[in-house]
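Listed next as structure tokens is one chain, alone, in the form predicted on its own.
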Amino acid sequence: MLVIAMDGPSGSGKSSVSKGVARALGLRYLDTGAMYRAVTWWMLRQGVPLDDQAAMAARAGEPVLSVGTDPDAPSISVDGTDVAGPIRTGEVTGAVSAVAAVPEVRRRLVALQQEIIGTGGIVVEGRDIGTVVAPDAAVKIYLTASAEARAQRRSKELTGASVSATQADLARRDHLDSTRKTDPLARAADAVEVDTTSLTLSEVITEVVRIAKGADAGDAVREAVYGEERP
């Protein structure tokens, strides 16, 4: 079973690259960030105070998430409600780091993510995939890009957001994500870093697929991609 762990900060291109790689290799796709956003959306709807970790921890097990893994039509719902659109609002974006820092939330979602991974080959994107969620993944990629490039990409996704404001918000989220006590954003020691600043989307996808097909990636990759049996 081939698992590709795709980590990196916001705006580095994880989602587009992960879906492209999944299509190219015939794998499923999982956006773990969407799961944290979904729980954040639920907390906001329920009126749970996001400055109270104990309150969030007490209700972390309540929302029921359903996640689709088709790279051409990824989906996510909470308690039967499609939240693919609502979780991308500025309100959720500004609050998700606080919710993602709650250990009880992370434990629940990591367990769900590992359950999904265990059902077959998949590209998984997030911030702690190679270090926590799938530390035994055959291929680990850490995407990065300059602060300016990341801000430009993300501002195009957000209605009415200026590049400067977006860059400041990304810096804030980077700090929160990399300094939280539980499962912080980090590059796995054995991950291959790919700087996407000056590359097109297709170039990044091609590079990641090349890495996945490399002989150094191990038997799991060669068997999944080339159909070769292990000796």
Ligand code: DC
Second form
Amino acid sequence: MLVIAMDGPSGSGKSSVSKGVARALGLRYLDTGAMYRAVTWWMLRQGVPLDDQAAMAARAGEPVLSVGTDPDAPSISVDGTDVAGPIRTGEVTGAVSAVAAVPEVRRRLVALQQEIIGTGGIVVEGRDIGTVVAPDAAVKIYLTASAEARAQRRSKELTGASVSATQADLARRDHLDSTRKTDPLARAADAVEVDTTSLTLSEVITEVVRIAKGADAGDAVREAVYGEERP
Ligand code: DC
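Switching conditions: you have the form predicted on its own, so give me the form predicted in complex with this ligand.
Full complex below, order starting with the chain above.
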């Protein structure tokens, strides 16, 4: 069962690359950031104060998440409500780092992610996949890009946001995500770093597929693609 862990900061291209690699190799796709965003949406809607870690921890077990893993139609709902749109609003984006820093929230979502991963080959994108969620993943990629390139990409996605304001917001989130105590954004020692700054999306996908077919992971990839067992 092939697991490809795709970590990296916001705007490094994780989502597009992960979906493209999943399609190329016939794997499922899991966006773990969407899960943190969904819990954040729920906390905001419930009026849970996001400056109160204990209050968030106490309610971390309540929202019921349902996550689809088709790379062509990823879906996410909370308590039966489709939240694919609402989790991309500025309100949720501005609040998600605070929620993702709560250990009880992480524990619950990591367990759910491991359950989903356990059912078959998958590309999983996030911040702590190669380090915490799937430390035994056959392929670990750490995507990076210059701060300018990441801000350019994000401001194109968010209509009306200036590049400089987006760059400042990314820097703030990177800092919060990398310095939190529980499972911070980190490159696994055995991850392959791919700098996407001057590559097109299809070049990055080709590169990741090439890495996945490389020496160490070759057997797992062959098994996923052709159904062959390891010798
Ligand atoms: O990838 P994204 O921007 O949708 O992620 C939203 C937030 O969730 C991000 O600020 C960090 C957090 N996150 C995390 O802490 N761990 C993950 N595995 C994925 C995302």
